[in-house]
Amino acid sequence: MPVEELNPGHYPARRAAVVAQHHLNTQHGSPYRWLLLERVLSATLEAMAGMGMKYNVEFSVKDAVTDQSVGLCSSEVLFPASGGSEEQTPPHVQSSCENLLNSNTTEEEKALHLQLRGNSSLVSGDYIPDSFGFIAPEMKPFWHLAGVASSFVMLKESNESTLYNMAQVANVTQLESQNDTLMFRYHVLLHEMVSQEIIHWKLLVSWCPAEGVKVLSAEWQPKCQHCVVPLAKTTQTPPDTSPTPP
């Protein structure tokens, strides 16, 4: 199959760029850096015999913390062929970016880490954001951390028929820690935007400035037949599902 040019505004191009976005968060995310797709600039698709479908996408990225553009990225996203297996293989992603890490968040991260280590009580919160889209200022780092942690799950769960983002944090609880690594238990609601399903996951997340964000365990929760998308705004624009012109 020859290389096919994709419409940057249509779903296939956006899907691949969002997968690359999740990959970038697993590499660079923190409570003060949560990367989101801003705009797809160009995209191509190529069928790789025996390997799967390869997308090359160029896109701009913004930081949800500052709501400002932070760089341009070029990514190769390979959705592996199933090979007859029922078990899904996560996409393979390689990315290079310009100016992505120019904004230094070290001081903010150290200050938050010091504060949380010194608090007399552990942090906890529910329904972030609430049904009006409000997030208390002191809870915003934990919303950003949830978005980064959710990217680990969304990257693993993504395929050519999905488009994920995080809709809400149902609950976050800071756990006791015996060292510099802080531990959090999250219950997050992920929005699969193609099927419009809300999917619940429970995550055990660790974070410290020196080691970054890690998801130590991720537990899928049984499907909720009555769940709907919260009234709060989600972090991505719904995909353009109009057909690509021939």
Second form
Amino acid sequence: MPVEELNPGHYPARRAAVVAQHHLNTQHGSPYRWLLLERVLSATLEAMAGMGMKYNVEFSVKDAVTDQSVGLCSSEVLFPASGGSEEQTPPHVQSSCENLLNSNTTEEEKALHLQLRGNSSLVSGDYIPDSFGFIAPEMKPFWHLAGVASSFVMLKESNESTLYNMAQVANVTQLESQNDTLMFRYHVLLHEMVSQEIIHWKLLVSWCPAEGVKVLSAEWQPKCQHCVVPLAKTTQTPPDTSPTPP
Amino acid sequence: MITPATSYKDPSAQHRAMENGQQALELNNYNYTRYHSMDEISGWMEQVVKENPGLVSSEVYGETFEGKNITLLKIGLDSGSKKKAIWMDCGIHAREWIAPAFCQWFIKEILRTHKTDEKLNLMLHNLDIYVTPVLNIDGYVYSWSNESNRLWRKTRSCPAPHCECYGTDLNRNFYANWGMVGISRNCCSEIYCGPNVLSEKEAVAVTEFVGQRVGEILCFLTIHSYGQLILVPYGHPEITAPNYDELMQVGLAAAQAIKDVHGMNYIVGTSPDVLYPNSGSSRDWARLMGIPYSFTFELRDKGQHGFKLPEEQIQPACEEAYAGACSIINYVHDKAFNISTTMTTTTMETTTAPAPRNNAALWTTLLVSCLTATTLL
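What does the same protein look like in the form predicted together with the partner chain, given that the last one was the form predicted alone?
Everything in the complex follows now, all chains and molecules, and the chain you saw is the first one.
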């Protein structure tokens, strides 16, 4: 199959790059590192017989926490052939980046972790950001963590016909935990650009500086009682989310 | 110290409430770097008209499903002769709050600069600018009603008998390949195109007002968020605008003007190229009706904050979008009124466009001659 050059400004390239962005967050995200696609530099597409559609994208990445450009990444994103099934099959992603982890967030993470372990009460919050886009400064790490955790779901839910962003944290609640690993229950609202739907998920998220962010369970929430669109699913995300090479 | 957000009060909320109570409709005190409720915007519109006689007038040109007046502001100076016009609407989708904020900013900037900016002054003698700050008023009011309704997109029309969800996507409801691509027939979908074309009173209002002025309106601008895009017709992937090449050049010049302000990148293209295919949009309808320049702006950002663009970004987002809109309006004005600029020279080069677009180039050339002829008459 020939390799097709894609216009980096066109949607196929951008959708693939956003999938790669979600993958990077599952690998490197933390309450102090939330990676976002900045700009697609180049992209190619290759139809792989029997396997699916393989995109190669080069793009720049920014860290939403510092609003600084943090490096260039090159990713291979394979959307597996559905084989005629309606089931969502998660894409396979492999990435390599330059300079990405040069920004050291260890100290901030340790400090936040220590603070949360030592708090007499558990953290909770609603509507982050509020209707006016405002986020209380001390809640920002929990917004970033939600963005990273949402990327686990958005990665699994993505295909060539989707473009996902996190729209809002409806609620975050810190749970009691017995060890160093902090636990949070999140209700997040995702915006899917193509359908323009706001999709609700409830996530159980764990975090500690040594282990990073994990999504222990993710449960899709129906939009409303009377309008269940055929997207309903509950997925269990295994702790190890590294992709199987295609 | 981490404080639970439930007990945290946004300090700006209190400030906002005080401001709104005190400002008592003094335009000088109006804060353009905050989001405003429909009541505040309506009050602001009345005040703009009151304080700018001979320049700004208002017109009610329709009503919403819930019976609220849809009002536009008409900005222009009396020239004693027949004028051309520019259309701009904001807030066709309720949750895109930066759009109404931009329409207000756009008018504020014109009012602030028209006396000193000679070019703008000339344009206001040649053109009337029709601006609808909020088109989907019912939806906008609903999105303000409480935090869980903030992300409402559609109108608030009652569900069809077979369905239990409110509202139609206004930007899928216009008479432009209605119901064909990028739409849903499920009334619970966010891109529900409505039970039939122009089922929504808001879409009818625009269709009637603009439809009666097709010869007058040169340019149709419809303001949305988010994504940082400038979209040109058409949303249907199988149809190409006859002046596609020129629309792209004008759009790319606007994107450059935007970038020059704060360095933000905007992507320019048809919706099926850069976003997704869709039919029934007002932009496509305007172009199909014969309005030569029709663009959708998708303002900041690219997804980090999405519809909830922080208020501190209202100013930079509006400054850059203002530069983009002015770039387009300048071009359209200069071409219609035979003012030679570098852009018009560029346009003439479309005759060397690649084969599939040759008819577009021809059309462009014809348009130029038509406009010249009209002006001579």
